[in-house]
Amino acid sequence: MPSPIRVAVTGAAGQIGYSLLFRIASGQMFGPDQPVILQLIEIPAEPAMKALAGVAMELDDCAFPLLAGIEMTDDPAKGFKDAEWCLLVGSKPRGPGMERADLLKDNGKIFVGQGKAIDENAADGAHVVVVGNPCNTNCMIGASQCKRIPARNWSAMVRLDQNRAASQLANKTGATVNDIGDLFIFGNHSPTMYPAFGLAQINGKPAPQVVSDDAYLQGEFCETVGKRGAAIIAARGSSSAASAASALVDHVRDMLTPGAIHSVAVQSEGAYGFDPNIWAGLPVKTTTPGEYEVVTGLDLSDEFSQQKLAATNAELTGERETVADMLG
């Protein structure tokens, strides 16, 4: 087998970190050939310390053969060092009567200083993704306190929204998931994001053509994909977990497979219209483990699209406006 590759995991004692260890320690993340050494990092306080070491009981338990070794700390500069893989999964979830503006402060203090962590201490060419919300704000602040780790490195999860996307399709058609192709999440990682339907395909076909209705797609579909979250919080009164563990997973391992074509938020570089400089959702390519590039030439040139595409791209910026003291 190869070497261990140490995989730091913020927020690992809440319920996304629950869902999600057990399935990196299977190799369902990495792959069923490569051992990984977990450096699970919370929250300087007892609860949290507390709950993290049951957590880790349980990962021994389970005698996953894959698993090298687990590490536990509130200490981000131990949490991330050596680091290979860094998935930011911790972030302040937003209180009642919470302004996104006041949530986008309080996280980006922790962003900042988990930025400065990671390029201080994780492994040459370390790779980020930030799962913690607003996450594509909270990636470009992260993002922006590094000089040693690049910049196209540091990517935002928008593959849940992808996932969505696909589920309410098949179940709309009948179809399956697996039936689903070229359906990409363009923008912010809410309710504004875009899931360009006129590019997606069911079996082979164009998914309008299949679909029959576009008011479903423009209204019902665009609006139940973008508040799923939402929808969610108030059927298990809890924000979604278990899927944005596997969403994670999904986000990951295509970024490992050479030929994959998924969505990912990355600095969007200007494609599609999007400010240079903000992290967007966008397809993406993986060339070679790790690494990737956008697909451009996509046709988005309807009005509804461009209306989609603004209307996410000024949000970000907005975003971006409401940090800008914090970025490095």
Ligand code: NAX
Second form
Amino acid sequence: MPSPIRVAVTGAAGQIGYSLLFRIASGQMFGPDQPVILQLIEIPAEPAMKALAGVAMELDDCAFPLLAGIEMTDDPAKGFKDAEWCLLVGSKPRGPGMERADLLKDNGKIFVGQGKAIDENAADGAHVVVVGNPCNTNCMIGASQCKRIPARNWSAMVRLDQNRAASQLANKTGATVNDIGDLFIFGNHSPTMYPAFGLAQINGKPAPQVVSDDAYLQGEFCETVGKRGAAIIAARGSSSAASAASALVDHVRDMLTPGAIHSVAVQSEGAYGFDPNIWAGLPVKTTTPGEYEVVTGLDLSDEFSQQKLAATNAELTGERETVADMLG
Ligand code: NAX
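Complement to the form predicted alone: the form predicted together with the named molecule:
The next block holds the full complex; its first chain is the one shown before.
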């Protein structure tokens, strides 16, 4: 057995944490032969640390063979110490009547602090994945505060959106998700995201040809994927949790699997017209475990795609302006 890797998780006592930690500890994220030490980070305010202790008791009670240790702390410096993977799930939920700009600023502060704490404490070459919303911009803030670890090691999660889009196309066409390929999310993890259906394949045929309903693809499909989070809240009374945890398992596992091509929000280098230095959902191909290249040259030259890309890019650049004073 290899020696255990240290995995830091913020917001570990939250809803997503409650699904996520058990998936990590059972080996689904890092593989069936890789022991893990979980470094769980919460806030000092009640009831977070007490609830976290309860979650740790349940992890103990699962007797996971791969779980080599559990540490709990409300101190980010301790929580990120020597971590090879930092999964930044915790953030403040958007309160009633709260503007998106206020959310950006409130949560941005968390990622200023966590970026610095990762810079000072995490393992060399650590990888960081941001889930806490607004995740693209939080990721940009954290990466900007963390000079020791390359910005390309910082990614944000749009995989839930890719998974949602795949299920919608499968349900619409009677295919299974295994039949869907090349379906990628471009841009922000927000309703402006673009699930680029024109590139997708269903059983090896272009999705628009199989669906044969452009009005559905441009309208209901994009809208359903973009607003799925709100639909889950309306139905369940709380936001997506198990599906978000599952998407994070997919995100990290595919980042470790050479050849995997999947949607990840990474630092833009200008491909597909995205402003450099924002974090945009893009198709990336894993080259070696933890390393990737952006898949460029996909044809999104049609007018609809161009409009969608421009809109999500404009939102991301606007977010960057809102948080400009938090960038290191
Ligand atoms: P919860 O409110 O259930 O849990 C969040 C936890 O984070 C709480 O336990 C809180 O105490 C903790 N926390 C807050 N600030 C912290 C800090 N500075 N350090 C450490 N812990 C901190 O939310 P949950 O449903 O688990 O969602 C977590 C985040 O994921 C939210 O920001 C949510 O918007 C975001 N999501 C992102 C998704 C994505 O696809 N990128 C989808 C799901 C989800 O909406």
